[in-house]
Every structure is written in structure tokens, then in C-alpha cells.
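The data below hold one chain only, encoded as C-alpha cells and taken in the form predicted on its own.
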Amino acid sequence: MSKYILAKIKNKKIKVGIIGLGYVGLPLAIRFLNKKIDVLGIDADKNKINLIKKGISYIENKKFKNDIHFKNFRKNVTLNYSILKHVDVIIVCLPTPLSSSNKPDMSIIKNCIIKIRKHLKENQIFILESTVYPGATYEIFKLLNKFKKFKLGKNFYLVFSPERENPGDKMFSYKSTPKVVSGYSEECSKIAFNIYKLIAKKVFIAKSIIVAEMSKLLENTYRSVNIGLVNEFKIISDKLGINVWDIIEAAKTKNFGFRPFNPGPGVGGHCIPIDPIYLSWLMKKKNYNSKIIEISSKLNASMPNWVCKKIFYYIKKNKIKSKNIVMVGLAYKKNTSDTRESPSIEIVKKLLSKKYHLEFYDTHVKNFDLKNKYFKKKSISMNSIKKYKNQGIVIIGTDHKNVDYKNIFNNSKLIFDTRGVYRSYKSRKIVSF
């Protein structure tokens, strides 16, 4: 049956369903209908699908065009679970959030497991790209199979593959990043590779799904200890009066052994602030506890708060008795609208809360409403910011390549800049930290 399988991959005659249509879902959709293959989509956001059958990408820079493959995409965007009986592939592109208590809520994935079990057909192909911690791809495989009509490598086939999207990134693509894939079985994996090998230049096949599952967590991990450890040089620079900036230039002459990384307010996104705690998790499960990974979210955690006490300390030595601030940045990162974990958002919430007046300036993100009195939920716009010149506090919360920076400068009492998009400048009216 896999030859079957194999050749209607070939010939791109195989339907894909996709359930999730965020910022992992919805590229991978459009990657899929470009190289003109059928894709049904499932979502529990209905304003998301209506977007969507109205051909509108509520994702930056995705695009929508008019052929055959992607208008009928558009028809069939649904909240309904049945459609998955027409389909070959199904690719699960949920999120796997913490819960309260700091704990892999996989709630999400599980009610549409629970969805999907009716739907399912011999010959399928499961796939998982949301993040989990290992061994929950082959956990969510035993509650698909609730009554063992399945054989894994013979009438079913169960792949794990992690997302690798960098939103606000235009040069991301699947041409320059390698997919990496592994299945249950060789079988699993093969037709895994043959799957992704339509949308990407380079498949790599990792040894086992366990292997998948854990590389995913490395990749993220890495980027949380590097960003915390360098997050932890822009405070220990600042106790010493030295501009971190200057430090990481003089560093990245070094053409060996060092990678710069950029320290900022925090971190934010679904993958740095949550996949590192999926395995330090984990690891406590297994009566280890894991140093570096937990002191680094920590401290990734806390640069928020630290910002702020930077920022109230300044106002009350300075004796500043403006109460009226702009946060230059809601997203998380630059150049993308995505707000998910945002640490500019933590910040306005802990200066609304001592009764500041709060705007916002965001080239991306357009509305934000955090129901409260002091806040404006709708972006301002640059000619705005020239009321600040003589009362006004600005804050670079996120540093977007299409703004004026310089405009802002020009027309600001006072900035607290948390990126660096000000760190040539020499000037009394900026604070960086």
C-alpha cells in the first residue's frame, strides 16, 4: 500500500488537511497550494475563516492567489472535523501553551484528537508539527487509535515534524531551512520525507520521532540560555556603567567560537518562553533537575520587571512628572504583528498599573485592547508622537525596521530604549538599557 501512497504523493494527486491556521498552519497551507496541491483547512476561530474565504491572509507577507487550487482552499475552510475523512494527510498545527502551574497544557491537541478519532480512515497519514514534550507524539498516536483498527507502518502512518516558521522574517523560506521528519516506522518516515520534499528544498530524516520531538526542544533552548545569558551581560553592564552594545560589537569581531545575540525586555512568541520549560518539565519527571534551562527562563522571565524598575527609578530621581507614555512596539519581535507572550505587553500592563497613560505605535500591530481606562487600543500614528516633544516618555519596546527612528527622536522629551535602535546616538534624552 505504500508504493500506492508513494506514487499519489509523486503525481501531487494526495489531499492535505491541516487543522490550526495560525502563524505555523497557514504558511504551511499556502506552501502546499503553490506547488498546486488540494488543502482542506480546519479552524475553531471563525474569524479566521472568514477571512480566509474572503481570500484575505491575516498573516504578513502570506499571499492568496486567484487559481483553482487556492480558491478552492477558500470553500473549504471550516470549524468541521468531518472533512478530514477526504483527505490523505492530516498535519496537526496546534498550540501547546503552559498551564497556571507552569505545566505543558496539551488540552488543545487532545479535544481535537478527540474530534479527529471518527474521521479517520486506513491508509492516512498523522502528522504532528506543534511542539511537545518527547514521547507525546506516540501518547496522542494511542488516543487516535482508541480501538486498535490501526497498524502503524502498514495501515496507518504516524509523523512527527517541527514547525520551523520565523515570522516577520521575508527571507524565510523552506529553500534556505532543511525540514526535519521522522516517522514511526522506515516506512513512516519515507513517505514523511516525500510529503515535505514537495514544499521544501531538503528533508533530513531524524533517527527516531523521539529524536524529532527532542531536537525541536534544543533549537529553542539554545536560543533562550544564549539570550538570557547575554540579557544577563546588559545587566551586569549596566551595574558597571558599560553600554552593553558596545561590549557585543567589540565580541563578534571574534570569527570563531561566538555567535552575537541581542538582549532586549524579555522574550516572547510560543517557542522561547514555553519549549524550554516542556523539558525542564520533563526532566523533573525523571528526578533531574535542569540548571542552565530553568535560570535562563528565569532571568528571560524577569526582564520585563527589570525594565520597569529601570524606568520608574529614572522617572522618580529625575523628578519626571509626566504621566503620559507611547510604547513604540506591541509584537513580540520585529517586523511581525504577532503579540503572543509579548514582553512590551508586560511592561505597559505593570506601568498601567501605576496609573500611567498609555498609547501605543506599532507598524504592525494595528489594534490591541487590554480593557482598561488608561490604554488606547488603537495604534496612533507617527505625526502623533510630535505632542510628546515637550511632556511625553517614549518607550522602544520592539524595534520594527520600517519605522522613523529618527522622526521619534526628533520629536520625543525622553526615550527608554530596551533594542539598541538608538546606540549610535549621543544624546541626554536617551536611556539605554
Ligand SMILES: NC(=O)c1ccc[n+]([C@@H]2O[C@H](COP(=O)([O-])OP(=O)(O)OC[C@H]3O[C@@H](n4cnc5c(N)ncnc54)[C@H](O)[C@@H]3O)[C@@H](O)[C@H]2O)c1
Contents of the next structure:
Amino acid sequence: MSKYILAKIKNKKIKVGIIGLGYVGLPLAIRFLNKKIDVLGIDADKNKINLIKKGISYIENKKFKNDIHFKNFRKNVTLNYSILKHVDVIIVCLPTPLSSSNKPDMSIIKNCIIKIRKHLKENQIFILESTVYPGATYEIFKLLNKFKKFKLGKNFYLVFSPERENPGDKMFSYKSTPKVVSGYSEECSKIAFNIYKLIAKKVFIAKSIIVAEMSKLLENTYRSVNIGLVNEFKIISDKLGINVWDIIEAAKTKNFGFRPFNPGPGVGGHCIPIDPIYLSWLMKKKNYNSKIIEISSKLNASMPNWVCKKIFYYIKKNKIKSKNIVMVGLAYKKNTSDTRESPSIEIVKKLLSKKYHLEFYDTHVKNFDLKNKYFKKKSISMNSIKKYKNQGIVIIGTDHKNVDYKNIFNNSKLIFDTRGVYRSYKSRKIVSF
Ligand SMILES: NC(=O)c1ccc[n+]([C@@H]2O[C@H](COP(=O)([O-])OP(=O)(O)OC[C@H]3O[C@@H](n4cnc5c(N)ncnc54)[C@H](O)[C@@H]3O)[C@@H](O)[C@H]2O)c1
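Can you switch from the form predicted on its own and show the form predicted together with the ligand instead?
All chains and molecules follow, beginning with the one already shown.
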């Protein structure tokens, strides 16, 4: 059977069904469509479906191409799982958040599996792209196979392929970034390799699904630990009265054994604050405390609080009376509109709790509602920054590239810079931490 499937893949005759058309799923759909492969999409969010149906790639606010594959995709985006009976490949790109008690919350995937399992058929390829704890892909398959009794590698194919999508990063592409895949059996891996070879320049087959699951957690834990380290250096530098950016500038001249990471007001998004906890949770169940992983997650999570303490201390010491603040950048990192777990929003909430009046300027986030009468839910214009020339406070929470920082500097009285955008400026009105 796999010969027939492989031929179908090589001839681009496969139909791909993507569940979850968010930051991962929609760009993935577009990659297949660009290669003239049929894609069907499922999402639970009616607004997203409507935007896609209108031909808008809502993540980057761009229009889809006008070719037949994109047109068909627009028609075939739905809330209805039954379309899965028409596809050869099912790729799951659903959220894997944390629960309120800081544990992996796999309920979105599990509920979805219960809904889709009655629509599955023999010889389909099931691929999980969501980030999960090691062992989860196979657990999901067991749930999926409760009634069907598919035989893996014989009449059903199971694959895990971690996503490396980096929203807002123009350097990231499937041309330059290899795709990791791994299947339950050699047959599954071979099929996965050929599917992703259609869209990626380089595909790497990991030794097993659990190795592929762990590789994703290693990549994101590596980031979390290194960001935690550099944030600790930021705190230490502050205590010593040195600028952390000057230290990094010097250290990064070493051309081996050192990779620079940027300090900031904390971490956000759907990966760095979450993925390491998936692993430390599993280790706790196995009676092991993953020390470095936990300590860096805690340190990163405490950064918005540290920033606020510094702001309040400065305000008190310098007897600043104004209650007006503009947060420049609400997104969790530069060049994206993603506000999930954003440290800027944490900081805004803390300032609101102290009765400050907050507004924001973000070139990627146009609206954000905190349902608080002291918070303006529409991004102000660059022109309105002028009102901070003689009074009020500007906070740089995100370092988007397309912001006129010089204009902000010229039109403000006091700037708290948490991202080092003014690191080359020498001015008493800039307070960096
Ligand atoms: N965002 C990233 O940069 C990134 C990078 C690598 C890996 N990941 C991982 O990929 C996965 C998806 O992340 P994301 O950032 O794309 O999330 P997202 O929230 O942007 O997208 C998920 C999509 O799933 C939809 N959805 C939710 N429940 C659904 C359901 N029951 N049925 C159908 N659709 C449903 C949502 O409406 C949303 O459009 C996560 O596991 C994440 O950790 C994300």
C-alpha cells in the first residue's frame, strides 16, 4: 500500500487536511498551496474561517494568491470535521497550553480526536505538529484508535513533526530551516519524509517519535534557559550599575562557544513560557525535579514584576506626578501581532492596578481589550505620541522593527526602555533596565 501512497505524494495528488489554522497551521497550509497541493482546513474559530474565506491570510494581513488551489482552499475551510474523510494526510496544529494549575492541558487535542475519529479511514497519514510532552503522540493515537483498530505502518501511518515556525522572523523559512519528522515505523517515517520534502528543502528523520518530541522540547528549553540566564545578567548588571547590552556586545565578539540572547521584560507566546513546563511536569511524575528548566522558567516569569518594581522605585524617587503611560509594543516579541502571554500586558495590568492610565502604540496590534476603563483598547497613532513631550511616561515593551524610535525619543519626557532599543543613546530621559 505504501508504494501507492508514495506515488501519490510524489505526483502531488495528495489532499492535506489541516486542523487548527493559527500561527502554525495557516502558514503550513499556504506552503502546501504554493506547491499546488490541495489543502482542506478545519478551525473552531468562525472569525478566522470567514477571513480565510475572504482570501485573507489574517496572520500577516495579506491577500491569498488568486490561483485555483488557494480558491479551493477558501471553499474548503470549515468547522466540520467530516471533510476529513476526503483527505490523505491529517495534520494537527492545535494549541497545547497550560492549565490554571500550570500543568499540560491536552484537552483541546483530546476533544478534537474524539470528534474526528469516526471520520477516519484506512491508509490515512496522521501527523501531529503541536508541541507535546514525550510519549503524547502515541497516547493520542491510542485514543484515536479506540474503535477502528488500525494497524500502524500497515494501514494507517502515525507521525510527529515539530514545528519551528518563528512568527515575525523573516529569516525563518522552509528553504533554510530543516524540518524534523519521525514516524511510528520505518514506513511511516518514509511517507512523512516524502510529504515534507514537497515543501521543505531539508527533512531530517529523527530516530523515533519520542526523540522528535524531545528535540522540540530541547530547542525551546535551550531558549528559555539562555533567556533566563541573560535576564539574570540584566538584574546583576543593574545592581552593579552596568548596562547589560554593553556586556553582551563585548561577549559576542567571541566566535566560538557563545551565542548571544537578548534580555527583556520577560517571555511570551505559545512556546517559551509553556514547553519547558511540559517536560518538568513529566519529570515530576517520574520523581525527578528538573532544576535548570524550572529555575529559568520562574526567573523569566518574574521579569515583568521586576520591571514594575524598577518603574515604581524610579517614579517614587523622582517624585513623578503624571499618571499617563503609553506602552510601546503589546506583542510578546518583535515583528508579530501575537499577544499571548505577553510580558508587556503583564506590566500594563500591574500599572492599571496602581491606577495609572494606560494606552498603547503597536504597529502590529491594532486593538486589545483589557476591559478596564483606564486602558484605551485601540493603538494610538505615532502622531499622538507628541502628548508625552512634556509629561507622562513611555515604556518600550516590544522592539518592533518598523517603529520610529527617534520620533518617540524626540517627543517624550521620560522613557523606560526594557528592550535596549536606545542602547546607543546618551540621555538622562532614558532609563534602561
Ligand atoms: N506559534 C508558534 O510560533 C509555534 C511554533 C512552534 C510550535 N508551536 C506549537 O504549535 C501548536 C499550535 O500553536 P499555534 O501558535 O499555531 O496556536 P494558535 O492558537 O495560533 O492556533 C491554533 C488554532 O486552532 C484553533 N482551534 C482551537 N481549538 C480547536 C478545535 N477544537 N478544533 C479546530 N480548531 C481549533 C484555534 O482557533 C486556532 O486558530 C502548539 O502546540 C504550539 O506550541 C507554535
